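A single chain, nothing else alongside it, follows as structure tokens in the form predicted alone.
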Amino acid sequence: MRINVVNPNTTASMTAKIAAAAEAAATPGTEIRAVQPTEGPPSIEGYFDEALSVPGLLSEIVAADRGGVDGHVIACFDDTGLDAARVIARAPVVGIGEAAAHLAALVAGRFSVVTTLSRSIPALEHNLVRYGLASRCARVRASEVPVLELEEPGSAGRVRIAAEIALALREDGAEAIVLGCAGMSHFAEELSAEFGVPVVEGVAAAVRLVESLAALGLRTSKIGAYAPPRAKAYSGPFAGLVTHA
């Protein structure tokens, strides 16, 4: 089985971290293809960055889909471009935010999300409503750690994330924690041990869900919302993007 894991930003060190998390979670025999766009924002922090990252993300989805991968993971907790990717891809596509929230709801009555910056909270809350999990999420919290700070050796990011987890357990009544950024993936195991609760990391969750979908032969429905794009003349860099749909 081959899984295409796309980091929608252009930071290579984060892609390497995501690849390590995906490979650690994958079952034996699964090949992880971890990629990033060549153009776009170095991190995704809010709606503007998200919009600029989607063309590059879709290019990576299309290239891998044409290569015959068995599934795709979008490794941004905002689930950047997820619906568009499902439209354009034949293989199943799972976002790490959606995957982590669903798995947290399977192991806890209520969970809290600990993300990076406050500006990301509205988007994550909106996604939880879409996924039908808003009532299971006690709160979406921000550690106020910029995404790129997670890539800096010696950063105090982990300390601030841990502090927010402590508040979530004490104040929110959370029974599990979801880490709200792919750049936090390497913290999950030690934070779970530290606090004694499930700490769900989205890259691992999404890889296992994609493996399950592929193994069961389940692909995205191509009627209704995720039907292929209608034939029309796309221009500029988008001209060849949908020729296979």
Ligand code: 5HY
Second form
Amino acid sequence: MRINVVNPNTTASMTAKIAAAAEAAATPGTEIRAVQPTEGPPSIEGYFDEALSVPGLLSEIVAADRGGVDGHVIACFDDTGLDAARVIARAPVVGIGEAAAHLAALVAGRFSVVTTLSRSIPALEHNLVRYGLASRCARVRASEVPVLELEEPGSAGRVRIAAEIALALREDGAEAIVLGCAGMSHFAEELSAEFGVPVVEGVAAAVRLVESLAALGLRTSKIGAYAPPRAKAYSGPFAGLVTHA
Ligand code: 5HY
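Target state, the form predicted together with this ligand; input state, the form predicted alone:
Below is the whole assembly, all chains and molecules, this chain first.
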């Protein structure tokens, strides 16, 4: 089985971290193709970055889909471009945010999300409403750690994330934690041991879920919202994307 894992930002060190988490989670025999676009934001922090990351993301989705992968993972906790990717791709597409929230809801009555900056919170809250999981999320919290600070050796990021987890367990009634950034993937196991609760990491969750969809022969339904684009004269640098649908 081949899974295409796309980091929608352009930071290669983050893609490498994501690849390691994806390969550690994948079942034996699954090949992970981890990539990032050549154009777009170096990190995704809020609505503007999300929008600018989508064309590059879709380019990577289409390129892999043409090559015949069995599934796609969007490795940004905002699930940027998820619905558009499901329109244009033949193989199933899973976002790490949606995947992590669903798995957290299977192991806890209520969970809290700990993400990077406060400016990302509204988009994540909106996603949880779209996914039908808002009632299971006690709170979306921010550690105020910028995404790229997580790439800096020796940063205080982990300490600030742990402090926010402690507050979530004490104040929110959270019984599990979801790490709200692909750049936090390497912290999950140690934080779960430190706090004694499930800490759900989205890359691993999404890899296992998309493997399951592929193994069950389940692909995105193409008769409604995710039907291929209607024939029209697209123009500009991304017009070639639609010939794939
Ligand atoms: C992510 N940003 O997973 C999100 C998290 C965030 O570049 N990769 C990013 O801060 O919204």
